[in-house]
Protein chains: 2
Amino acid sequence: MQKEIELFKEHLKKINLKVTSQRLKVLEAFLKTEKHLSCEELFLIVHRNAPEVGYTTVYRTLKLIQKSGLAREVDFGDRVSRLEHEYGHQHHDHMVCLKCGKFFEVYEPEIEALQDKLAKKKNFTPVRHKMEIFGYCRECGKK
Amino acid sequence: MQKEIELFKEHLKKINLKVTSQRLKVLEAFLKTEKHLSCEELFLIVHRNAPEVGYTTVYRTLKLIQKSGLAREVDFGDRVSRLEHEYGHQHHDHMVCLKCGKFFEVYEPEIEALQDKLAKKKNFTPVRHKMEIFGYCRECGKK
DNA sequence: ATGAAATTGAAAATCATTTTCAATTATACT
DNA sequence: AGTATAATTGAAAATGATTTTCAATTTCAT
């Protein structure tokens, strides 16, 4: 976690932003929680220990965490932005259960390779991609 | 287009909803426009010819069009819901240009097959999926 | 035709996100 | 350490898409 905090501080320095206690509190709360967090969820966590940190600051810090490369936005199509850890984590996609809402991280190198191939074929320079498979998890089965 | 209108009317009957001129106007405007439309865009089109149809009705009819199986929601991650034609159209995914915003429909059977295989491996029953590749189109190049 | 039930559109509510702004704080430089 | 300056903060308001409310209107089975 120390490594991530250093990276974040470096990123702030690089773009002439300041290291503040609020920013560090938000970052630490994010790093401690290995989950896909929405801004509101993270705000509630931070607020528990540090009620003086406002929602806006959490929101803004989340953007900075993304830009510093420590987090990536995931989009499950519910119009809520969620962040997942990026640093030290391999790229992956998701399978989302339509019934219980649980999701699973998946990674399939063959699919990744085919995506790149497909882009190349269309003269498209891929930067990132999203893939989500929606359906029913083992427990929920399909009806 | 007649076929689609019939399907829509059948769908309404099946769930005890009424066939109204507003609903038909919205449906026809949607069918005539072979594009990925947001609710607002469709409202503007409908409004041009039929100013008496309100935004709310367009919004609600769009939901019905989706449920009737004539349209599918696409999500380009900008928090705006867009609908594309589903009936008589093959499933496909998208490549979205980060610079000019243009998108292209793509379909790669091998990827589709691998997605199903991946789901099966995880005991997951896939229902639908989304895949979007973001990057730079031929014209915009990278950088 | 009639009446129950659905529909309509304007306006308001919701909800996540984003901006505004005056007061506060971090940092570079004496 | 003190100071100037530029960034930061949090509350509140603005935004923008979506969704609900509700009284008036319309549909359609009978």
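In this text, rigid core is short for the largest set of C-alphas that superpose within 1.5 Å between two forms. From a predicted model like this one, the values you see are computed outputs, not experimental measurements. Positions refer to the first chain, counted from 1. What changes on going to the form predicted alone:
- If you fit the rigid core between these two forms, you'll see the Cα of Gln115 move by 2 angstroms or more.
- A rotation of 17 degrees carries the smaller rigid part relative to the larger between these two forms, according to C-alpha superpositions.
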The other form holds:
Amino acid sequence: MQKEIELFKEHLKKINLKVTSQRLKVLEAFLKTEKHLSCEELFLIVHRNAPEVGYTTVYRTLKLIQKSGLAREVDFGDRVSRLEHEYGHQHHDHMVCLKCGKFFEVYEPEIEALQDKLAKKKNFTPVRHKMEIFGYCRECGKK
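Switch from the form predicted together with a further copy of the same chain to the form predicted alone and print that structure.
Below: the lone chain, stripped of partners and molecules.
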């Protein structure tokens, strides 16, 4: 977690923002929670231990965390923006059930290789990508 904190501090300095205790509390709460977090969920976690940190601070800090490369935004089709850990985590995609909202993280080397092959064929240099597959999980598909 210390490496992530240092990267975040470097990012703030690079864009001429102060490293504040409130921003660090939000960052630490995010880093300690290994799940896909909405701003509201993170605010509730932070607020339990640091009631002085407001919702707006959490929202703005989440954007900074994302821009620093520590997190990426995911969309599960429910109009809720969530962030998940990116730095130091293996790239993966998501499969999302349209009925119950359950999601699965998937890493499929064949898909990654196909994407690389396609980019090379089109003389394209990818920087990042995301893939979400929407459908029905086993339980919902039986109903």
